[in-house]
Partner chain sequence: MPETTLADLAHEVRSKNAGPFWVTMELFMRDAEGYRIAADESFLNESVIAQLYRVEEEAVQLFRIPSLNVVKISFPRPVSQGSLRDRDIHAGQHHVPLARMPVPSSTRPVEESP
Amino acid sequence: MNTVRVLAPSGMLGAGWDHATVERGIALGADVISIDGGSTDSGPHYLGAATAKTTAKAVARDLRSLLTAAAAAGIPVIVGSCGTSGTDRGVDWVAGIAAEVMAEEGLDLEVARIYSEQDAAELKEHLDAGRIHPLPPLGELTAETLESCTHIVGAMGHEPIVEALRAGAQVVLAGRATDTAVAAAYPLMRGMPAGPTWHAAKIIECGGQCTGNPRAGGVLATIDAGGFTVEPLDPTVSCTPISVAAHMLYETANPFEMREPAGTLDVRDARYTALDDRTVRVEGSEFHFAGQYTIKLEGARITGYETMSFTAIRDPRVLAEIDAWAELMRTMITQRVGQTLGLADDEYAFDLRLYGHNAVLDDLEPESGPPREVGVMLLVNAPDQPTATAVAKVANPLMLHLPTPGMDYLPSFAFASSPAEVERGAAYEFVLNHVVDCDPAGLFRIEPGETRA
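Isolated chain model, in the form predicted on its own, this chain only:
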């Protein structure tokens, strides 16, 4: 093949798109459809709990759009990071939805599942052998940290996906994968050069985000020996050299380099040229293969149980002294919890955030002056849910009426809900940011050749 065309309908399965844009991509000659099923962007809960942030109905709708179009065109579909975090449960969840869609549509497609979840005991063997290394800012890994995780996944490169395709899979449902590996797998299998392929995969990983209208659906990348072109699937939308180049700023610490399991994409010498008013040509991308293949590990563990309460302040006198008010609130909560519940400071924790007053940037906020209104979020964390809720309930009267230190009247604030306390269940934290030296497919399990999922 002299060229490979990759259709990326959206940045995430379950986010939705106009099916007409997929049909247009097929008409333009797409050779493969690739889409990401999730990431760690939404925090540790989805990995820790092995649940998806998308709904089954939305995933089914999107799979129906892709599977029917791909089956008619005779091209494969690749989904990465199934179920948001790529746990084994997430892969099986998407596979079950795909099976229902194929049964309803009368499709007979071979489906391969690639599992990326890792066993802590097996990883300890890699740790003992010196094959696991930390990434900043984390330090050396311990066996106790591995054992504390509820779920651990490895972020696969393109190799396990290629193995599944070569085994005959028409639909590949992968566990945790790098966002780019999902789009790079098929072109690399067809012999496209690594530099343009990985760069194109990075640019289209989020569908229409590299266009002038990220709300209007996906894009089509055409990769060849010298580079790649990218164009929107919606004919009313445009790509420009700036909109394409700017996507290297997205989710990267360095806009000129991006590390993959096999090596590093280098776009320092990339040239972006407008072929017309909608299509951009990119040349000059390079890929430097690493001396050691590595897989990044992601793991999450429970940190406690959370209860949240939210109120809003419009009283201008309180807002004029909002920092002093917040400090008094923290002191009063600590005192009242000790008095009423008998809890020591180290038996629970809470976070008080003032939305509308430095809650996002904290000390980096450049604006000054009293805010017009402020939303106050209290987030309590405790070893169990009843304790977290009890602390939030103790804080309830303070969240409703606490005056500033100098006020001689009782102000009233506005709770967002009744009851004011919302139990959030288990809270999780990421505790792994490490890589393991291994073979490209050594940590992953492929179940190929299933029909009708």
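Whichever C-alpha set is largest while still superposing within 1.5 Å between the two forms counts as the rigid core. Residue numbers count along the first chain shown, from 1. All values reported here derive from a predicted model rather than from experimental measurement. Compared with the form predicted together with the partner chain:
Put the two forms on the same core and the Cα of Met189 is off by less than 2 Å between the two forms. Core-superposed comparison between the two forms: the C-alpha position of His133 differs by less than 2 Å. With the core held fixed, the Cα of Val376 is displaced between the two forms by 2 Å or more.
Now that the form predicted on its own has been shown, please provide the structure of the form predicted together with the partner chain.
Nothing else is written out below except the one chain.
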């Protein structure tokens, strides 16, 4: 095979697209469809709680589009980071939806599931043997941190996906995988060179984002021995050398290098050329194989339980002194919680955010001057949910009536809902940013061969 064509319908399974763009990619000779199912981008909740950001109906709708098109064309479908965070539950969730879609459509496809969830006790053996190393800005890992995680996943490279494809899988549902491994697996299996393949995979990982219209559907990358080309699947949309090169910058700390489990993609010498008014060719991408294969770990743990309350201020007299009001609010909440609940300052925490004033940037906010209206969000974190809610309830009369330091009467603010408190459940944080020295498939389990009629 001289070329391999990878169809990327979108940046995320469940985001939706026009099915005609997938049909167009098939007509252009796509050899494989690959799509990312998740990311850490939306925060630690999805990994910590092993739940998906997407809804089942949207995933089913997108899988129906891909599985029917791929079955008709006889090409494989690869989904990475199933269920947003790539936990085992996320893989089974997507597999269950895929099975329903196949039953409804009368499709008989062999589905392989690749599990990427890690056991803290097994990782501790790697830690004790000195095989786990931190990535900046985190420091050395401790066993306690591993044990504190509710879920830990390893981000697989292309190797387990290739293994599943070689074993005959027509649909590969992978747990946590690097965004690029999903698109790189099939061309690498077909002998395409590592530099162009990994670079093409990075460029198409977000679908149409590398085009001049990020709202449009997916893209098709054609990889060969000397480089790759990329074109949008919507005929009205264009890729330009700038739009393609710019995507190498997206969500990467370093615009020239990108580490994968097997080595580092290096695009310093990449050249981007317009072949016509909507297709771009890229040459000069390199891949430097590392001496040691590594898998990156992601883990999340519970930091407490949160309760939220939200009110709004429109009175110009309060808004004219909004910073002084907020400072008084912080002091009063702390006093009342101490008096009423007997909680010390270190037994709970809260964040008071003034939406419309400085909520997003806080003390980095460069603008000043009175806002027209302000949404006041109180977010409380405590070791258990009843305590978090109790703090928010103690704050409630203040959220309704607190005057500014200069007012001699009680204002009443605009609550957005009743009841005023919203229990948010467990709050999580990412605590792992470490790599394990290991074999390419060592941390992953492949379950091949489930065939549905």
